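Just one chain is shown here, as structure tokens, and it is the form predicted alone.
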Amino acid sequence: MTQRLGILGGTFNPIHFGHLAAAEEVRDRLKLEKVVFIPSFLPPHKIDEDIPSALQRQEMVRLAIKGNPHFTVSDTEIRRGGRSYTVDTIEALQQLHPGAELYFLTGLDSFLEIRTWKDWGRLLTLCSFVVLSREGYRFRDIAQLGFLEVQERELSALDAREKDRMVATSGNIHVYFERIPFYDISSTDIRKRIREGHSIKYHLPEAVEHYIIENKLYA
């Protein structure tokens, strides 16, 4: 049976319950096998942000995954080291997975973006990608991309809740959009927070605040 991946990039800055919760919606919505968590060495479009290791990132990763049979972590971006892209990953799990089918989630937010990205044309060829709702972004936006056979009306019916999922097929591009539940956290929330001095619990897995306290970061 072919061995069906899902593949969740990122810089985890921290990571956190949303993360970890779109992750478990999609994998059983689409019957994924594993969820391949991929923390990036340097995120292209994040060169501001306030940055820990690539290996503390990937820690902190560990540590929230650990107990769920369906969730792994890589180091691929990091073994590679440089700016990471994710048609470069997608083409180094292949390599890694044989056969596999791969399946790599993305926030609506970023796929509007997505004629930006590195060798975006072939990259969508590669996989399948896995289009989850943002709050304050309309999947009917989409249509205006214009390399998908999808009605606006048809993507306007997610919007108004009409919907929770839909597929679009444009010769060998599959994409499925996602409604998922909002989950009002965010890695900057998070960070500013802990500036503050106000308190992470409840945001996060609890081995991952004790991380951050430990390690002194983003104070």
Given for the second form:
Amino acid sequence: MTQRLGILGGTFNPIHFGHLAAAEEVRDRLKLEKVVFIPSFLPPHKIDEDIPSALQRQEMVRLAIKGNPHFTVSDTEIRRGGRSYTVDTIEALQQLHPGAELYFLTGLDSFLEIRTWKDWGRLLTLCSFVVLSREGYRFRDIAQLGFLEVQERELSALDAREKDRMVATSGNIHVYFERIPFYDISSTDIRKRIREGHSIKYHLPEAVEHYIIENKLYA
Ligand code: ATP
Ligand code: MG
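Got the form predicted alone; could you also share the form predicted in complex with adenosine-5'-triphosphate (ATP)?
Let's see the whole complex now, leading with the same chain.
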């Protein structure tokens, strides 16, 4: 049988329950064998004292996914170094898992920016995309991206919670839209909470919270 692999790329600065819950929900719905979490490498010029190193962000992912046998972490973008482009990562994974069906998971906020990604047109044909709902963003805005034969009216049904999922196919592009239970959690908000001395309990796994405290991250 063909292996079905989910891929979740991100900065994971830090990883939180929004990432974990979304990945598990999609794994279940799409019957994926594994979801591979891929922390991006940040170019050195972007790293100031407040940003944990790629290895620290990777370590937080490792701690967070412990206990879920379907989740793994890959260091492919960190090893490659430089700017992390999804198209390069997908090509690397295709080599690593010949014949596997790859599903790239992305939040609606990121997907709406896809036209700014390197080789985005080609990237869309390399693997299936799974677009996850995210608080504050509307599926119907995808109609404006212009490369999918999908009506704004159909997408609005997701926003209106009349539907949980939809698939759009245009030529050899396959995009799954998944309205998942909302986790209004973001790394930006977590970093802000830490800076301001507020609680981050129940936003991310305890082991990650402890790691952040021990290593004095984001403070
Ligand atoms: P930041 O606020 O720093 O951008 P983030 O919370 O958006 O952090 P990322 O590491 O940027 O986290 O996210 C990686 C991927 O996971 C992106 O595709 C993003 O859209 C998606 N994602 C993050 N949080 C959620 C969430 N709560 N629900 C659904 N998707 C999410
Ligand atoms: Mg983000």
